[in-house]
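Only one chain is shown below, in structure tokens, and it's the form predicted on its own.
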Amino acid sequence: MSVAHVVLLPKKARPFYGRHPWVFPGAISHIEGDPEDGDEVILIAHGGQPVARGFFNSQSKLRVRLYSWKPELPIDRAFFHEKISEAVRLRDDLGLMDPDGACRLVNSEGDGLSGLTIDRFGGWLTVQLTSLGLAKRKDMIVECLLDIVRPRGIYLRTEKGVSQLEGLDLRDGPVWGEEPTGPVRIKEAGLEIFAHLTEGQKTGYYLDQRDNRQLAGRLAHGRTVLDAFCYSGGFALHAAKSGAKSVVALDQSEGALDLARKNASHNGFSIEFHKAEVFAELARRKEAGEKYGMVILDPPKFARHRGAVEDALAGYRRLQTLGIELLEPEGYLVICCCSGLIAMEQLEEIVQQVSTTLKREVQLLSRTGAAPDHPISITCRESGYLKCLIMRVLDKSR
């Protein structure tokens, strides 16, 4: 069967020769053939040269996702087997394949598989498919995982809003093997943590913050800690493990807090958890004159599309203001942003503006992203969504 050609406009091929995987409609001149959504297509430069091979989707703003820069070779089971094996070898090199541990096994563009996210929690895998082309090849991907990883079970998770954007018809549920009957226990840096793979946010636990949690935990020793948007308690647990004087954690989800309480109790920690609308609770505590030695702000994504960026920046500005106002002199502020549309420089600019207004001096100790099992493709740096700033905040009046 012949493969349709997607022909680019003049002077539009350069990013794709440079291995950028996203082809937007504005770069396309015309299509030769009649591909169905999810079909393989070959990307062709305006001069007629084949560039790459990918999957077509007329329903998506990413009209073609590119996977192979050998246009003559099909994107078949052998292709997926090699790409997933390559990804697993990296996690093995990082020392993250402990059977009782957890890690990001495939990180979408970072592992050359745009739209595929796989997390490993002990013997279970959670899979997210945000590409129609990959969703149509779900069984093929599962076959590769069974051969390479040999899990106890594989569970499909979907992301809010993506089904409509990509034309996907997927539902959360088991796709192979055993289904966890409750939270799965994993080990992380001396802690035992329960992750709910079948419900809650993302794929069950925020593995991307692993290294940031450990650094923040070390700085929490002997301090009073406020962890806002705590979800299942990751930052709070590491603070308690490192000897924080006290830890207060806030979230608006009762389900997340139930799991966080279970995690704290299982590890023998006394952490004070509160269900609250976080912005309002931070403002209330500030008005009450409360102060903390460390404030951790790890909110959910504020900007899901470009039209929401300005409101998101205003939200981060308000959040950072409250965080700094709640800090003791020489306290530590941890601010995280998982909105890929907001750059690290924008986040730092807000810190500068807020600290100037509040007359506080800020020392930037660490500016990081996700843990290394969340690699970023150097040709698609937009996929590096997570930003984490860890700062020491001084009283400028001195």
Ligand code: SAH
Second form
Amino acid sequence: MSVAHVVLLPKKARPFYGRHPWVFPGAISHIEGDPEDGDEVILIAHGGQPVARGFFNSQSKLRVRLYSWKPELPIDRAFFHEKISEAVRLRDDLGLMDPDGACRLVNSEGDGLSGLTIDRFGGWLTVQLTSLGLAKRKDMIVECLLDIVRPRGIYLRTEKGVSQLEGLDLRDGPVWGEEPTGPVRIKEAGLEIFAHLTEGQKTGYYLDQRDNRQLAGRLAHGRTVLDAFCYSGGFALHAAKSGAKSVVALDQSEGALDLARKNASHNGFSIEFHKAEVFAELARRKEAGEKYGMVILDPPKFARHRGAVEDALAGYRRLQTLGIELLEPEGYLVICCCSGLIAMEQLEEIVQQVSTTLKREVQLLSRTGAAPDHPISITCRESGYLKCLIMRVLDKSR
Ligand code: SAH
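For the form predicted in complex with the named molecule instead of the form predicted on its own, what are the coordinates?
All chains and molecules follow, beginning with the one already shown.
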């Protein structure tokens, strides 16, 4: 059977010639052929020229996800083998393929594979599939991984809500080889960290913060540190490693704290962990007159859709206010935001407003995103989500 054609409306082809991978229904004129969900289709400009090739899904707002700009060639095993190999070469160049280390091996759009996220934790891989087209080719992807990475085991993780958005029927579970029986130990910049691949948040560990944790850690030397939203202890562990005077870490999840405690004791650090709701706990500590030499705020995603952006901005404003109020003069503040719908400029704008109100002067030391094993495709910049600001906060009254 020949491949169906998805024909664009007039003047809608430009982003796709520019290699944007997402085709929304509003750009489509009609379909020639009768593709099933997950089938390969060729995207055709209104004038009749083939533009790109991708997978069709009538159940998704991303009606077609594009993968190849050689519309005449099939998206087959050889295609995936080459794309995944290309992704692995980057991690190799970054020095992240140490057998005991961890890294993001494939970063969805950033590696030209929209809907495929693969993390490596030592010999184990976790795979997330958020596109129906790729989910239908799961076995092919696994075969490529066996050939390229030779893992000990591959475990499938699913993201809440995504199955519904894409009409996917996937469950967490092993897809190949050994299944990790408990937290897996990985190395990160001189630390040994346990990541829970089968139950943990994300795919077990926040690999995206790797480099930000190291810079924050360096600045924590000799300071009293408060790591709110600590999860398995990432920032807190780095602060302790670089000689912080004391480290307090907060999270509302008991499971996260268990893992964080295990990580601290395994590395020989004494970190004070508390189960707490961060907004209330920071307010309480402020009322009690507590001050810290460094405050780290790495909250979960506040804005999941456009309608939630205003509330999310208010949340970040409140957090920054509390964070700054808890700082000693010349203290360091780390603020992260993983809501893709909020731009770096908006985050900085809030910092400016809050610091003016509180009469503080803020020096931006570093404004980064995720570590480089989370590349962002220049043609799909909206897939970059993480923002991290590291700042020194001075008292203006002095
Ligand atoms: N900084 C961590 C990642 C943080 S993820 C790292 O480097 O690994 C965000 C964490 O915030 C999660 O562990 C989640 O359990 C926690 N969390 C979310 N909302 C919270 C709240 N209101 N109070 C306390 N913890 C919260």
